[in-house]
Every structure is written in C-alpha cells, then in structure tokens.
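Just one chain is shown here, as structure tokens, and it is the form predicted on its own.
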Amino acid sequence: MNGPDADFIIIGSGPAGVSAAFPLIAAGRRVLMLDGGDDAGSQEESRSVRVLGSNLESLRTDDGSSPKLQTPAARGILEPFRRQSGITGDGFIPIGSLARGGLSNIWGAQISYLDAEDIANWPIDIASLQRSYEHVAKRIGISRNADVAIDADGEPVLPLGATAAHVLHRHQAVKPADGSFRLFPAVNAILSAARPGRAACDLRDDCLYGCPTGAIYNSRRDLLLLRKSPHFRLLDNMQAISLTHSSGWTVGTADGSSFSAPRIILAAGVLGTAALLADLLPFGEQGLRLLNSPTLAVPLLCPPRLLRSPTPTHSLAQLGLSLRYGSGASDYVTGAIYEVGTLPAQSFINRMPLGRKAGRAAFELIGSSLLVGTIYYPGDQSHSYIRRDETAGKRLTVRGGFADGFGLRDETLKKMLRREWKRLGLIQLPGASLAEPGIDAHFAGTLPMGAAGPFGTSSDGELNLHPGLYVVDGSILPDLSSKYVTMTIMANADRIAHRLAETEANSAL
C-alpha cells in the first residue's frame, strides 16, 4: 500500500496558499501544492496587448465592471473560472481564478491592516494576527506613497502623484470639522526598492495589469522561493474536484489523479472551496452565507490640476481614505483614490456622455485632473447566499443582494461624501456607480472561525466535524470589516500555518 503524498496537500496557489506554505516547509513538513491553472501567461507581452488585447478588443467590449476586471489579460484569468468551476450567479458575478497565483495576478495590491477592534468577534487575539502581519509583509515587501522624503518607518517611500499631492495637502489645510473623514497616503504591496529577483517599480505606471518586473506582489514569484526547498512540490493543472476521508484525506482531480495526506489546507478562494466543499456540507434551503463588500465608484475633478502634465508615479492606490458616516458599527467605509491619468482610459470615455472620438479629446484634455474614488462597505452591509443547484447536479448559484436599509446608507454616505469633495475642492462628475455584487471581489465569511455547526472552523481553521481539513483563505473571517481584506487573508493564513507546524506531528512516512 502506498503511503501519503505529503503531511500537508494545499489546494491553491494564491496569496493564501503560499502564505500558508511558507511556515510548514521551515518546520520541515513535506507540502504537496494543487494548482488549477500554469504559469503560461502574457508575462512578456507589451503594455498595450496587456491592457487593450492583441486585436484591441478591449475597445469593443465593456461589460460595465472595473476597468482592473475587463482588460484582457484579466479575462484571460477569470473566464476559465467561470467556465470549469461550475458555479453561476444570480444578481452576482461570480470571480475566482485557476491561474497561478490566484486572483493575485488581478489584485489592486492595496494594503490595509485590522485592530483589535476589527476582530473583536474573532477566536484569536491581535497579536498573533500582528505578529503574522510583520511575516508577510516582510515577505511581499510593501511601500507607502508619501509627499515627504522619508517614511516614519525608514522605508523608502514612493512619490505621489501631483494631482492626488494636491489633494492631500488641501485635507491636511482644511481639516473636517469633526474628524470623521480620514485622508491619507496609500500603502501598497509594491517595491520601492530592489530585491533578488525583483525590481524596484519605476514609476512607469505600468503595474496595474501585472508589473512585468515584479516590482508589484504576485504570489506567483513566492512560488519561485517554495520551489526551491527539497519539502516543497507544485503540480500545475491539477484542478481539485473531490474530498474523501477514510484514514487520511484524498482529494481528486479533473484529469482523473488523486493524492493524499493526512491534513488538507483549502486555499482555493471563498467560492473554490465552497464548491469542493459542496458534497461535505448540508447547504439546505437558503445555502451559505457568504460576505462581500458592497462597492462604489465615484469619478472625480481637481480643477487645479486641469491641462497639466501627469508627473511619474505608479498606477495602484495613491491615497487611502475613511469615513464614519453615521452613529451605527456598520456606518463606516473605507476606500482608495486613484489617478485616472495613469489608468487605462477606454473605460472612462465609455461612460463619457459623448462619441468615442470626441470623449477621446476629452480626455485627453482632463485626464491629468481626473481621479476616481472607490469606496468599500462592510460586508454586513451585502446580503448574499451560495445554494446548490439542484436542478444541475452539483453546480453552485450565489445569489447576491444588500441588506434590509442598504439604500438609505448609501444616500446619506453619498451626502456626506459630496461635503468632503466640495472641502477637497474637487468636483464629483456624472458616472457614479454601485457595483454588481461580485465586481469587488472581497468575499469572506462562508466558514467563520468560532462559530458552531457544520459551517463553523476552530481558531486554527480545521472544519466542524472534519478533524484534519483546514480552511486558510476568506472562507473563515468570521466578518468582513471595510477595510481591504487580501493582506489579513495572507496574515491568517501564516498564523494558521505556524500553528499546525508547532502542534501537527510529522505523519509516520
């Protein structure tokens, strides 16, 4: 009889799996990881190919989500989703990714870390979750954005743009009256300076789309390190289909193989695991609660900065925002300002209420002063559901929608927002827009930590009623706060991780 593949099977090479990866192989644990896609990609394509598509089509299509989501070199990672994972959605557009590297290969690399208050309602203390937080970042390498010369931390700092300098410095003079709203640079997984194998970004704003060199956080260059411990072993297309349990855990692929080992670490996204978990948990009726943040978009103008020249910075966030909007736990947003200027700018004439050719010249004309705001919501503020379809066997359905009062916090969210623009001396153009459920791509909360029942996990991630599977991504954040959750995924992941390698024997091989 054969023994086990590995101690530990990870299924999933995204931000989480890697992160989870990375504590095992340093405790000597032998690590089997499933990947649903490869590393074939555009990698070594042109900007414009990347961005437009190498017969334009980027210019035809637009399916009114993010720009980030319809460029082709995203839909070349998330329609192979769509297609093989069998699940659909109804008033939600379904996202995940079989690529290597996960949706990582489309993230907005913003950072943003939890406090104690955040995790109030979570098993584990703030500690090790900050503990866990300074691992990764170590890792990933981060950089904030600044108008001053040097971080307070000593990092390097990368400049901001001229437009979104403008706009901090007029918060910074003209401060709101009762400190609700927060203004302030952005931190993003971004090199400011080179490491092995990386380069320091280059101001070309170029990284939106995949920094062809490395200066932006892919999990896919983690998995160049992983693969060079002798405990570590990466199979690519190998799509998970099956979990079995009889003396150890089997998990089956879609070409027919199977591996085994005694402990499984689903890694595969909040709506990849749901559906390898379908035949092991009682959907029922209503299904499983799933969070995601409701999205908003908000185009802005900085009359200052019109016909002037953009200055060289990088594409991601440039300044990060709060706002408590109301007396409520679930009154308060978070979000991020962009510079339009260094943004693709297809998907903005779009919208333009002009033709192409003439939205073209104005853009040309306003893009150095245009900025587009994007606010996230808590996810208790979405009201969304994954059920079995069982009409079609074991294909998935995730019905989205906002919770009961959505409307009337978002009218007076937007209310007090226009006060701040008016403050800021910006002007909100036409365009504003709520996003479909689905669009942020910030889903949690499926298999909370600490809760009870057969959708609930233990502290350390290990599934209800299914001693040795563990779940690491964003299936187990018991809530999901406003602020941008990848970073958390990543640090939980570690600090599951460091926990199974300290309490987990090595299995008798």
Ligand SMILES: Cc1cc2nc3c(=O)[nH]c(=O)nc-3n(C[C@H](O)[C@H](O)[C@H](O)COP(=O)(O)OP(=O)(O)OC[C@H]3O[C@@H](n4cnc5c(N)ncnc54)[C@H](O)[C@@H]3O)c2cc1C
Contents of the next structure:
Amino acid sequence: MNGPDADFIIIGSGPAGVSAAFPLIAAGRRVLMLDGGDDAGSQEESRSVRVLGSNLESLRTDDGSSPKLQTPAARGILEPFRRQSGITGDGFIPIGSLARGGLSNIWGAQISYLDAEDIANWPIDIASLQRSYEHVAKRIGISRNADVAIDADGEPVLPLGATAAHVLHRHQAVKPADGSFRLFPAVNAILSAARPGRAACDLRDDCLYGCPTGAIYNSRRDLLLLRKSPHFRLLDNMQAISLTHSSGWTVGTADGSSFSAPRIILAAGVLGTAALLADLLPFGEQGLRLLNSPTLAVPLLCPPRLLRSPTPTHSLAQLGLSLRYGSGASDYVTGAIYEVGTLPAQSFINRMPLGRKAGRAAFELIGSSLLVGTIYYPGDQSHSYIRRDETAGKRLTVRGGFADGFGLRDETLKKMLRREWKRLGLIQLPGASLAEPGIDAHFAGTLPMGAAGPFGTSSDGELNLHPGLYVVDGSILPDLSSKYVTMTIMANADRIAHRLAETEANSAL
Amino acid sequence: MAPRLIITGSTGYIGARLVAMARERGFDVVELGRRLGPAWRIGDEPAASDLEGAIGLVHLAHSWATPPEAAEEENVNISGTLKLAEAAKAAGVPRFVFASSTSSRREALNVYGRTKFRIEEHLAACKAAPIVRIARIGLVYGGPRTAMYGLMAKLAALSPILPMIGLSRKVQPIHLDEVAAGLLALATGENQPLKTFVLAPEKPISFAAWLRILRRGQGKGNLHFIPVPLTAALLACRMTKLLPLIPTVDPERVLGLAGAAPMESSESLRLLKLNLADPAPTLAGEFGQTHEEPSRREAQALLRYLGIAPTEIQLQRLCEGLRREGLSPLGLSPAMIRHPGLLALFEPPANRTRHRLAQALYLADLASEPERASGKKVGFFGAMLAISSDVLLFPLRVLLAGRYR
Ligand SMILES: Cc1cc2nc3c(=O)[nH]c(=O)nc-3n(C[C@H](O)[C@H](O)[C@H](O)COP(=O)(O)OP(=O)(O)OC[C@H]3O[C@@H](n4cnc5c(N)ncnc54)[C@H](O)[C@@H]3O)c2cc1C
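Can you give me the structure for the form predicted together with this ligand, which would complement the form predicted on its own we have just seen?
Up next: the whole complex, starting with the chain shown before.
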C-alpha cells in the first residue's frame, strides 16, 4: 500500500472546511481537501446573466421559497446536492450544496456571536471560542450597518438604509416596555474596505444575485489563499461516498478514486456529513436528531417612509433583533430586518392579488417603506429527525416538525412582536408565514460534542468509537440557539483545528 | 441511372412529402396525377411506357367524387386501383404499395374505411397480388396544416372547450415524415415478408389526449370537452356548412373517428426499421418555427403593456423564455397586439402562477429586469391609476381571464 496522501483529509470546502484548514496549514500539516462540486462558475458575469441565469434558469415560476433560494446562482449551488446526496425531505426542505464554497455562495452573511450562557451545556469554555471568533473575524472581514461614520469598536461601517435608520431611531427614542426586545444595526460578513483580492461593497443593492466584487464573504475566496500554501491541495468533483478504517482512514469517492490519511475531518455540512456517516452510525428506529430553527417571515410597512426613494445600501439584513419569549436561557428568538425596496421586485409581485402591471406600480410606490422581518427560533423548537430508509440502501429522509407546544409559543411571540412593531410605528401587513422546516438552512446537533454513545463526539469533534474521524461542521454543536450559526461553526472548526495542530505537533515530538 | 419510383396522388398531403423525400434520396420520381406530366386520374388506364422500368409504385390517389354507396364496379377507387395494380404487374414493376388506413374494416362506420377494406380484399384476389403491399396508415400529423390534420389542428386551437364525440376512442398518430419513410421502404425494400403493414405507433392514445397535444403544441392551454352523442355531432357537422368563419367538418370524418379501433403495429415497425418520435415535442418544435414572427409581436406587446419600450436584447430574452416555457405563442388577438393596454382586461392576478398569461407577464417582467434598475419609475399618479384601475376592473378580469388560460 502507498503511504498516506496527507496528514489530514478535509471533506468539504464550505465555511467549516476552510476554517479547519487554515490552522493546520499554519502548523505545517499537509492537508488534502476534497469537494463534491467544482468552481460554480465565475461571478464576474453581466448583471443580465446574474439576474436571469446563463440558461434563463430564473425564467421559471416562483416555487414559494425565499427570494434568495430562487436566484439563478442558488440553483447551481443547491441542485447538484438535491440530485446526488440521496437525501429527501418529509415535511422538511433539505438544503445542502455540492459546490466549491458550499452554502456560503448564497448565504446572507449575517453574523452572531454566542456568549457564555448560550454555550453553558457545551464541553468547552467561552474563552477558547472567543479566541477563535477573533481569528475568523479577522480573516473574513465583518462590518456593521450604521448611520454613523465609524462604530464604537473602530470597525468600518456600511450606510444603513433610510427606512431601517428611521426604525432604529424610533427604537432608541421610544424605550421598550421591558428589556426583552433589542434592535441594532446588523452585523454582516461584508467588507466595507477593500483588501487583497476582494473589493469593498459598492452598495449596488443586488446582493441576492451573488456578489461580483467579493465584498460578501464566500469561502471560495479563502480557497485562493489556501492554495498558495504548498501544504494544501484541493481536489474538485470528488464526492466522498465511503469511509473505511484499517491502519488509517480511507475515503472512497463517487468516481472510484480513494485517498487515505491518518485523520479525516468531515466538513460536508450537517446533511452531507450525515449522508457520509450513514454506514458507520446505527440509525435505529427514530433516526438521528437534527436541530433546525423554525423560521417566521413578517411583512411590515413603515408609513412615514411612503413614497420616498430607497437609499443606496446593500440588500442583505439592515437590522438585527432579538426578543425573549420565555424564562429559559435559550428562550429568545433572533431576527433580521431587510428593506424590501432593495430586493428583486418579482418575488413580491408574485404574491400580490394584483395584476403584474399594477403590482409593479404598487411595489414602486410602497417598496421603499416596506420591510421584511425574518425571525428564527432556537433549535429546541424543532422536532426533526434524519432517518435511514432500509429498503432504499443508503438513502436518508429528513422528517421535519415542531416541538410540542410550539404553536402556543408562536402565538405568544407573535403577540409580543405586534406590540413591538406598534411601538416602532410599523404596521404588520397580512402575509406573515411560518416556513416549512429546513428553509432556515441552520442545521446542527446530530453528533453533539460531549455526548456519550455512538452519536456523540469528543470536545474536539472526534466521533465516539471511531478514532481519527473528526467532525467540524454544525453537526457537533450540542444545541442550536436562535442566533445565526455560521460564525460559530467557523470558530468551532478553527478551535478544533488549533487543538489538532497542537496535539499532532506534540505526538510528533 | 437513378432508380425510378411512381407515385400517384403526389400532390396530396402525404404524396407531396413522399415525392420530396424520394427525390432527396436520389430516386427518379414519376408523378401520376391530374395536373401533372403524364396526365392521369384514378380509373384511367396508365400508359405502359410510364410504368416500365420502375422499381416500385406507391398508390396514394383517392377519389372523393364517387357516390358513397356506389356498387363496386362503379366505385372508381376500387376499379381504378385494381386496374393500376394489374398494369404495374404487367409492366414488370416489382412492388405495388397501396395506401390504406387503420380505419380499413369490413364493418367500418364510414364509407372511406369500408372502401379501403374492399380494395384490400380485391387486391389480395387479383392477378397483381404477388407484387402488392398494403400500408394501413394511422392518423397522420405534421408538416403543412392541410387535410384531416389541418382540420384537427384548427379545431384544437379554436377554443378551450370543445364539443366532441368519441373522446375515449383510441387513435394512433404518426408523423408525416415517418409515413413517407415507411412507404418508401415498402416501395423500394427488397424482402418484406408481410403483405399488410401497419404504419402507426404501437401505443394508441385517446382522441381527447391527441387533441390536447395538438392544442398544447400550438402554445395554447388545456382543453376541456363536452362529450356529444354521435347523432348530435353529425347534425353539428351539417350545421358547420351553414355557418361562416368556422372550419367545415365532413360527417365522413366524424364517422371515421367513431369507428376507429387500434391496430397492432410493432412487427411492421420493426421490419421497416421505423422508430416513431413522440408527437408532443415534435409538434411543439414545428409550430414553434412557424410562429416565430407572431410570438415576437406578442413579446413586444407584453413588454409594452408593462410600460417598457422593449430593446432588442429584452425581446430576444423574452421570446426565448416564452418558447422554453411552452408559452409561445399565447394566441393574443391582433387587437391586443396593436393596443397592449387592452391586456388589462384579461390579466389575471400575478399570484395565479398557473395561468398562462400571468406566467408570460412574469417572464416579461424578468426579461426586462436587468436593465430596469436605473430606469424611470411610474410616479405617484401613474401608480395610483394603475392600481385603482386594476382593482376596478377586477370582476371583469375574473370573467375574461379564462381566455388566455
Ligand atoms: C439562503 C441562505 C442564507 C443563509 N444565511 C445565513 C446567514 O445570514 N448567516 C448565517 O450564519 N448562516 C446563513 N446560512 C447558513 C450557512 O450558509 C451555513 O451555516 C454554512 O454554509 C454551513 O457551512 P458548512 O461548511 O458547515 O457547510 P456547507 O456550506 O454546506 O459546505 C459543505 C461543503 O461540503 C461539500 N460536500 C458535501 N458533501 C460532500 C461529499 N460527500 N464529498 C465531498 N464534498 C462534499 C460541499 O460541496 C460544500 O462545499 C444561510 C444559508 C442559506 C442557504
């Protein structure tokens, strides 16, 4: 047998995979990264192609999901996974990618940080996570939306949309009844100042169609940096389909190749990782628990902003919010507020009971005063399981649902939200909707750190009973708060990779 | 010297295509017909000099002038065919292909089917029998919209609701090119053991399904039927003769349809190496081509309706989008194309995503999107006008929206 292909094989080039790669390479480890997709095409295309798709993909009827998931860029990212992963949904929309850069090609770049209370049940301390948050933040570039020139921490800021600014001022002027509601300028992984290889945000407000300047973080850009290292190798179109252990680990791929290394790091995204482990895990009757965030969308009208034109800004989240709905540590929701005027008009016109001509006129009339709030519940409000269909071989089905008593909590929350909208001078329009489980794309908790038994992992993400097999994506987060999850996935992957680089270095001595 | 092929009825729907195909493949085609070189009409004694040296003869000519129930010796289709077959045999032509029909049956409801059956019987018993090949042809479609095919295409496109008989009757549609290829193979092929061949797809479909394919192929929406009893249909046929503007339907055709019953064709298709195409995409392609111009005008109207002065690139995008989504042509009336504002009377709400006009306008909106970011907006009064007229016209639109469904 030949020697190992690398010290580590990382499967997946999304945010988790690249975050694990950097510390290992810095420590001089040889890393081979396999990705099931390839370069999903250059983004330097004309606006026409980005809006319509090179194949006119977006000339199709609206399927009712979020505008983000309908853009031509998104189809290229999501469809290969849909076809090849063997994962289907039952009351659940399984969202995953098989493209270089994973879902960060289409994500919303909203950033949240967990605090000590959020990770009370994790087998790690907050200081180690915070160190990694800093590493990641420095690498990817994070800015705030504010209507002041420079924010308190000296981070560069982006201009806040005028309607969002209006709402934020109102929030500051009219204090909330209690401390349960917070509203603040959103924190996004968007560059407000250029850096090598990436330009600053040009406020062109069509972010949903992909960011041609590279201002929005996409782990595909990190791969360019990684590839400069002689210790790093990336192989595209290498969909891992099997993992076998003898003296080390061997990865078999869909095209029949195999690669081996003493240690494997799984970063295929929560669903991709579960599919890869299908043969190693005793799924059982109930299946594998999957945490996801039930998601609510609420259209809002800001009357004082009627008939004004939108101001130039990016079209991702403008404001962040959070609201407590219970007394438990995780009993809060997190959300974002988008300005509709900067989003593609069609997605809204398609939902109006008006003709298209009148619908567009209406959109132009009130678009700049329209906001959409998206609200995420914590993962304990979901009730989703990944099951293995024994009759169909390796195929997995995700069955989605909500936790017991969710309906009641949802009603309470909506009531509290209505109170806050009123305080902010916003009118909630009809059309609020709870999304089908899975649409949130915030998945976690299948193989929690610190749990015993075949579905648990060590605090370093090493899968119980399978030494040398590490998981660094959202699978190992023991619980899922309502906060945006990717920054934490990246920080945790960074933390684990530092630990692996250290212990490896020690054992090599 | 090019091999010689004789074709009667060469100016007809099938004949014209067969002649073209045979010439393309290098045959020296002699056309026998009323208006052609060797003037001949069915019933005439053909000149031996015209027949000699030919490798095959395809007999497609059929006279509709014979009184329906004429006695056999007076039915020129029967006597004329026999006369032609025997002359061919005498002149040493090795193959005589008779174009019959899948409606050929002793008990067929229509005269046409019964006549074809009697001709087949006579041919089997006559002196020419050894050189005779019978081709029972299914429902022919494709190519120029004439004959029975043209009539069906027109009917299917006429209205979303059709009174119709025999909807569950099975038909076997075969493309004109496939028929021509089959006939050519029969007239020129060396050793075909069967005497009677069936040129029709193996899997019959219902007549209703067929009309729907014809309607969809022309870029129109779904088709609904009101089943009609045969007697009423025959009466209606007589009425069509009296009414202006709508296609006239010969009761013969209706009877032919009512009496149709599928025939087994797999063995024939295998022998003739015919691999039949799926009619739906074939038709969509054919209709698409001929509708290029109208669909461009429609695209223009849709964009103008949305308040956009279309640029070349937007038009191109929209035409392509409409074609790909099977929405072209929509069948907008000429008045609508001239005055796109009239679309306001027919436009369904945008959230009716299954409605064809709603879909087309969605495409128009998307097709113009890339350039619109910087475009001028309607302004307050324009917008209020558009919205209030939309709301006021709502009941009317609900009534009329069906038109372009
Ligand atoms: C529309 C949308 C908006 C979002 N917005 C936000 C947001 O605002 N904030 C936020 O925090 N999060 C957001 N997310 C979620 C975020 O995208 C994910 O949390 C994040 O991408 C997860 O990173 P990952 O590396 O774990 O997995 P992924 O990004 O899914 O990457 C997985 C990688 O593994 C590869 N892969 C998968 N299977 C295999 C295999 N068998 N073999 C080889 N390679 C494989 C894939 O090609 C891919 O490169 C959003 C997601 C979506 C879809």
